[in-house]
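So this first bit is one chain, no partners, the form predicted alone, shown in structure tokens.
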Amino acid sequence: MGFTTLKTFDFRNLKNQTIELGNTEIFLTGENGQGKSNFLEAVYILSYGSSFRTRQDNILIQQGAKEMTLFGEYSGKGEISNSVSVNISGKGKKIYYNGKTVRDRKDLIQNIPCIIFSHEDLSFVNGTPERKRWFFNQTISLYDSGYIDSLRKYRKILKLRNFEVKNKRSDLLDVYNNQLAVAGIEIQKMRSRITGEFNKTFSPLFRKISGLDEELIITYLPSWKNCENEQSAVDKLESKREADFFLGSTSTGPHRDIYKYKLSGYDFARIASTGQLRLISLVLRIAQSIFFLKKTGRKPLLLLDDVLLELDNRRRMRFLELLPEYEQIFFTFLPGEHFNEYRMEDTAVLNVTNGVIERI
């Protein structure tokens, strides 16, 4: 079923209101800058406890207000209704699920899986190595909370090791090398295995939507190349000790891993057109949704923020045909778009004007 009710209080430009949802497909239409993306952001925040647009929680509070609150009621197929709320103020962030405090945001992932399609997804293809790693970290974390623990452990040890090398101290370096190797090899093995599995979903999808004859393959290039166990990773770290002292940071490990998109052996992201890059980013999200469904048997919420605008009609129809099963889906449209062509049996259309959301 998805979200049945969403309430906003001093969030972004949205007016304080209660929005009745209850439909499987939700279309939001309105001019740019009226609040359509803010509404999708609200759904995402209720799903994960954080925004997909910013890490600065304070800018989510409406100008002139001291705090903001989002509240939603949500239910899956055959499930009873659940509630989730997020409050942000000068005192920090508070998250509640069914009235109980959520101590760790990773717990929300298990309750309301949500996948956003947005313009920023282009950075998963032609952005920094960090952004590419972020996408695959999220893909794994959606169904494996243990992977989140592994990432957190690795980052904590990495921070400690970086402090040592920055200050050119060797006292605890052997200890941190061993700890980093254990956590890092676990992450590397998971990324390697999942990349192969993910390609089985991603590559055929991209070929079908793009119309290209060759298959686009995602290639994972670990920083610890040829390191199959913890000891080989320790040896790698030790071999870079002097270089790390010079740089003041750890130069090898999963935090330096690289992903590439290869077509016929070439780095396709370097030669692809802007339209092809955008298409890759869209297919990544479709594949991520299907991958999650295969791994968990659960349907995610899908949020599509103006992503159809940049596709020609042929690719747009192929894209819509290949969308995975979902619990609930949200689209944003400009007023001039022919969104009625995509309306389904259970579609609600909401107009967004100056932060006010009303059913049409």
Second form
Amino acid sequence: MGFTTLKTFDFRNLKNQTIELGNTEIFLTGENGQGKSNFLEAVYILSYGSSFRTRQDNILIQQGAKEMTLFGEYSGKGEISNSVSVNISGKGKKIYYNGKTVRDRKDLIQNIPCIIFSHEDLSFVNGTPERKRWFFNQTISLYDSGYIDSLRKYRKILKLRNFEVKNKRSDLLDVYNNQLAVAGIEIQKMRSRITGEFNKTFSPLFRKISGLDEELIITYLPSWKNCENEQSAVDKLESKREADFFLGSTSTGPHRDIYKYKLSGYDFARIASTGQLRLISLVLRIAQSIFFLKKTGRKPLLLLDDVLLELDNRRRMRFLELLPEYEQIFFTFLPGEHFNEYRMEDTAVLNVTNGVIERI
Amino acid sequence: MTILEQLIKGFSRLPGVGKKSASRIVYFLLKADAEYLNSLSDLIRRLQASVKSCTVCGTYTESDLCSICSDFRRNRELICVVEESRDVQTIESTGEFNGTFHVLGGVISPLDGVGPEDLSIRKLLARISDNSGEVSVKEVIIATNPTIEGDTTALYLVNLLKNSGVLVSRLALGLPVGGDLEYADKLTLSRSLRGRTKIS
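What would the structure be for the form predicted in complex with the partner chain, rather than the form predicted alone?
Then the entire complex follows, led off by the chain already shown.
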């Protein structure tokens, strides 16, 4: 079912209102700058407890207001309804699930799985290694909260090790190398295994949508190359000790891992056209949704922010045919678009004008 | 500020006590009998002057040697290394452990400005390498918390004691006894799986 009701209070440019959703497909139409993406952002925040556009929570509060609140009622198919609310004020952020405080966002993600397709996804293909890692981290975190714990632990040890290295102290380095190796190898093994599994979904899908003959394969290149166990990772860290002291940071480890998209052995992201890059990023998200469904048996919520706009008609239809199964889906359209062509059985069309959302 | 207000403010600085609890405590004291109040305030006044660290293990005591270090029935071949003095009480309350203790006075946490030199580690090494007494230490049990800092401290001690000839062990990590699998968090469960023990 997905979200049945959403209420917004002093959030971005949206007027304070209660929006009845309840349909499986929600089309949002309106000119640019009216609040379509803000609405998708609201749904995303209720699912993840944070925004996909900014890390600064205070800019989510409407100008002139002191705090903002989002409230949503959500239910999976055949499940009883659950409520979730997010409040952001000068005092910080409070998240409630069924009236109980959510202390760790990872508990929320498990409840309302949500996947967004947006412009920024392009950076998963041609962006920094950090953005690429972010995508695969999210893919795993969506269904495995233990992975979130592993990442957090690794980051904390890394911070401690960097602190030592920056201050040119070596008495604790052996210990941190050990701890970093244990936490890091766990992440590396997980990434390596999941990349293989993910390719089984991703590669055939990309071939179908792109029409290319060869398969596009995601290749995972760990920074600790050929390190199968903790000891070999410790040796690697040890071998870079001087360089790390010189740089004042840790130069090897999962925080330096690289992902590449290879077509017949070539780094495809370097030679692909803008349209092809965009297509890869779309297929990544579709594959992420299917992968989540395979792993958990649950359908995610999909948010498509101006995605169809960038595809030509032929690709658009193919993309829609291959859309993964979902609990609920939200599309945004500009007024001139023929959204009626895409209407499905249970579609609601909402018009967004100047922060007011109304059903048509 | 009135005495009442000052006391409420003072009590709310105590760990685990908020403004509401502080005011409940103060109003309780206001009605309490004089003898109780006198002895309580007297104890608080004498607390820091009377209680000091044991010269051997570092736990809080009112004499030079704590009751455990001065007890000759305790097994001096065993030293259990803990973070804080209160951990000694916790382990003692089990009645399971007959060895001695060593209080580090914290854990290694460089970001908080605590390095190995700030902990009572030199003293521990001295206890281990001191062969003048009749008994020498055979085993060091590290009982730091299973946090990143606790792990760091444990590993640091393991490295230091590597060539000392002393057996170094660590408390087992995993499921709480009497607990339900259902209520164990994923981190504890995965750690328990990794640290599973053979039963046949």
